[in-house]
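Shown next as structure tokens: one chain only, the form predicted on its own.
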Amino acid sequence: MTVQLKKTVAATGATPITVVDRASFQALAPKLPAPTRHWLAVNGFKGAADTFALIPGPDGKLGQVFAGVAGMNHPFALASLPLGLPEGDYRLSDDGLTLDAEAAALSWELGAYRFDLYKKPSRAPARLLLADSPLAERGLAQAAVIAATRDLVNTPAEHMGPDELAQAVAVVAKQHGAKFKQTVGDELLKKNFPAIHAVGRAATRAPRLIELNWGSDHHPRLSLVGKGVCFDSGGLDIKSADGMRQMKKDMGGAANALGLAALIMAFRLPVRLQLLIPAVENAIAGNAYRPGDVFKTRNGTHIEIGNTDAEGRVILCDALAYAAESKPELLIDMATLTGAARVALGPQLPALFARHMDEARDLVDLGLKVDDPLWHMPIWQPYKSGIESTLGDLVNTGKSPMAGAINAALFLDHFVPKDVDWLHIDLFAWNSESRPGRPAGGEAQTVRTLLAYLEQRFA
């Protein structure tokens, strides 16, 4: 951790950081000593978000830092500082804005994040000494889960296959006293998970359904499902080289679902939690599932395979059907499911599909409030004729390339009974470019928004 919680930080010798925004800096500037005011003017500092200025002390050493933020509770308020400031210890000054302790801890830790499993960092991040408080501890807990989620997505498929993903779930289960189990290989057929088995059977690393259960039987059931395709070659409908390059991240839904589960348990939400991750590698071999094959899924639906590269919805249908059997009060699935969602919304906006319009609107508003956005798209039933099969009940690809994300949602909708409150999130789990606190690579998306929503709903 680069944030150190202390009972008191005023007399630590750490360099003070004065936090401002444009408005507060404009009010504060005339009150500053003339040398400081002139120095800030020469350096063009005006309190803009994600900017900072170093102020020399009388001895020529660093004496003070001015940092511009987007807001006092912004989750990335200080994210530009840990790797931008010189190494050393810092504290928040009493001058300027009083930053929310949760935002301070969260944003600093996220700004210090680097995936360093294979490459040694060139420097250590600066450290923030922060007054200990429940809010600061909450910020650190969220940052730790987000970092772990990013690590899972960033890890190459060679070291993050179905078994390694299961081990990661087992570690989280042990941390929180949850029950862990997995159904592996041909056992999937015996336990009636044929769709998961079909997608993963060609890989040398066995497919599996990973399950975590936690909480009291007296609490409402909450089921989370995460797509765990640890590498996606496209199967026999093989992807191009460019299309395959980042497919280590196709388990991003599983990583995000695990991250959300970890926070639910850490903050002890009054729910009976079930986490399900169908984990496979979509590989090519003589026994690979084929375009045109028809499979009977867990709930009895026969699905035709229109394209083996639409494998995510195939494994999810068994997991969703299984989750629905326990009649959860809320069922959420998270999946890096369609390129169509990225075409529609880009990498920063996950697509939200919900059965209730008011619930969707609340989630969109909440995502904007906590700066962890998602955007509502419809489960448009008139399009369902586009995924009807002449050989079976459904086909896993639409008859038209239009509305691809909706077609995928409609396919999944078939496996969730209409009386179950269900949210489907089609996310990217990846930053295409770096922003403060959000480096290029694996990302946790909608986890903080869903946590806030669940706390409102169940607390």
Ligand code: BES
Second form
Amino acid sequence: MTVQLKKTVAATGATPITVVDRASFQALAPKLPAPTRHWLAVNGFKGAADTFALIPGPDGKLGQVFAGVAGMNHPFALASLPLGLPEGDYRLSDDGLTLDAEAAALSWELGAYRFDLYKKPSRAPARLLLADSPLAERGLAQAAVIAATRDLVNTPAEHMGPDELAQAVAVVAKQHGAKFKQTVGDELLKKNFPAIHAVGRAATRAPRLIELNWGSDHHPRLSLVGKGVCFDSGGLDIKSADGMRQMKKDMGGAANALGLAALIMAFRLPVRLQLLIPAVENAIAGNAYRPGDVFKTRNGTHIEIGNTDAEGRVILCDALAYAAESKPELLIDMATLTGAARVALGPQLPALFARHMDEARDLVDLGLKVDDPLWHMPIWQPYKSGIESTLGDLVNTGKSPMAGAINAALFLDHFVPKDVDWLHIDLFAWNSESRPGRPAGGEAQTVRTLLAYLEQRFA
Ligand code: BES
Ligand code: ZN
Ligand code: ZN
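Same protein, different condition: the form predicted on its own was shown, now please give the form predicted in complex with the ligand.
Time for the whole complex; same chain goes first.
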């Protein structure tokens, strides 16, 4: 952790950071010593978010930092500092705005995140000494989970196959005293997960259904399902080179669902949690599933394969049917499911499909509030005819190229009984461009929003 929680931080000799926004800086500036005021003016510092200024002390060494933030509880408030400031120890000074401790801890840690599995970083992040508090700890817990989620997504497929993904779940299960199990390879057929098996059977690394269970029988059941396609070549309907380039991240739904599960357990939400991750590699070999094949899935539905690249909904249909068997109070799936959702909403906005309008509104509002947004799209039943099959019940591609994300949602909808409260999130799990605290690469999306929602709903 780059943030160190201490009983007291004032007497540590750490460089003080004065936190301001534009308005508070305008009020503070006239009261500053003239040299400091002039130096800030020369450097054009006005308290804008994500800007900072270094102030020398009388000896010419670093004496003070001014940092601009977007808000007192902004989750990325301090994110540009850990890798922007010189190495060393810092503390938050009393003369500026009082940042929310959760935001301070979270934003500093997120700003220090780098994926350093292979390339060793050239510098250490600056350290923040922060007064210990439950809120600060809550911030650190979230940051640790977000970093772990990003690491899973960033790790190349060679080192993050179905087995490694299962091991990552096992580690989290152990941390929190949860039960872990997995159904691997041909066992999937015996235990009636034929769709997961079909997609994963051509890979040298065995497909599986990973399962974690935690919590008391007395609490309401919550099921989380994450798409765990460790690499999506497209299968026989092979992707283009460009389309395949980032497909190590096609287990981003699984990484995010695991992250959310970890926070639910860390904060001991009063739920009975089930996490399900169908984990496969969508590979090409002589035994690969083919366009035109028909499979009988777990709940008896016959699905026709229109395109082997629409593999996510195929593995998810068995996992969702299985999740629904235990009649959860709420079922949430997260998946890097369609390019169409990205065409519609771009990289920053996961698409939310919900059965109940009020839940969707709550989630969209919460997402904006905690700066972890998602946007509501419809499970538009009139389009269902577009995924009907002549050979079987459903096709995994739409007859029309329009409304691709809705078609995928409608396909999944078929496997979740109507009386189950179900949320489907079609996400990117990736930052295309770097922003403070959000470097280009793997990303946790909607995890903080869903946590806030679940705390509201179940606590
Ligand atoms: N994993 C992809 C979806 C994806 C692509 C997500 C790029 C994020 C970025 C998924 O398995 C897929 O290939 N979907 C196809 C479905 C189509 C064949 C019906 C798509 O969206 O093009
Ligand atoms: Zn695909
Ligand atoms: Zn995919």
